[in-house]
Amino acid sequence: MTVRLGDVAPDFTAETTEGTINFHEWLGDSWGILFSHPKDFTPVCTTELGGFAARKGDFDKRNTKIIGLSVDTLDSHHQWKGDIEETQGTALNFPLIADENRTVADLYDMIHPNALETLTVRSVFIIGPDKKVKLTLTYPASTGRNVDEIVRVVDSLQLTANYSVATPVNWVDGGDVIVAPALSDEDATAKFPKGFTKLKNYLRITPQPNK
């Protein structure tokens, strides 16, 4: 099954480290980003789960949960846990998905048999309050994310949701962004008040609305 933008997320009951949950109840009206590890006891992950944890408070300041996943079990994770700890100096405050016979991961195509034949890839998904996707990213096992990256696509989500704009290349909260080409110019003096510079007709920078 590929999942693809705008698709409702699937919904399943799993075994994690911290109880058994259902996806969709367990996000309730929260963002949140799913993401898949190859395989426990590995290094590059090691770093991401503790990355990650070190960063729990800036995703819980935009209402956005944490969940990962790994193929082994739950007892292995529980395991994995003391490691994380011991390397990274941060304890994991999120849920790890047991996902031993890969219902999951089958659920969100995380297995690629030309990478890793079964194996997850680094998957990434984040997922809006409604349960649809709203980002998809896939990293090779030997290349870890990068927090700070996925913290400013959260932003960069949240606000497009919110206002009629996007966000330029290498934008960061509290820059400036776009208005949408949708809009005239006519609604666009009336939505930002703030007002905004017109590079061309199609490309019209303001700055962030919510600051």
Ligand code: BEZ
Given for the second form:
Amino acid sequence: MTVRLGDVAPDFTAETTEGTINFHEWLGDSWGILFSHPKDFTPVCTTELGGFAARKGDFDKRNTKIIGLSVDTLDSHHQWKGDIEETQGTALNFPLIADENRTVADLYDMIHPNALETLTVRSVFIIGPDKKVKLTLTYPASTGRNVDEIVRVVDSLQLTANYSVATPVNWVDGGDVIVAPALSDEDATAKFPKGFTKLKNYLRITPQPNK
Ligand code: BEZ
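If the structure you just shared is the form predicted on its own, then what does the corresponding form predicted together with the ligand look like?
Zooming out: every chain and molecule, the one shown earlier first.
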């Protein structure tokens, strides 16, 4: 099944390293990140899982839960945890789904057979508190993800969900933002007391409104 932006994230119940989880119930009112890795006991995946675990505090601050997945068994996940802690210096501190029968992988189209025949690629789904998919990313097995980028995207999604703005190229939290094109200059003046700079009729820049 293809999961597209704006779709309700498919719900499921799965076995994880933190017990059985019903995805929508587990998400509750939080934002969520569901991400897959190809295989336990592989090098890039080991660094990624440690990398996500090291940033758990940053996701917590953003009211964002994270959950990983591969088609390995629960037993394999539990054995691998020790290697992650030993080599990456951070213990696994979020649930890992054991999707042996590929139920979740199929629901989210995480297996791309022309890239990796039977394993999940590095998919990322960011889900809003309304359970709708806000962002998807797909990386090949050979390229580890950048957790800074995923945190940055959460910041942009949360900001643009609450203010009539968009974030420009290479934006990071605290940087200037773009006034939503749908706003008139008059409405923008009312909404953004710090003012805005009009570079073009369609390109108006304002300081980040919640800073
Ligand atoms: C890795 O994590 O290094 C990896 C996993 C599956 C295929 C290739 C690389």
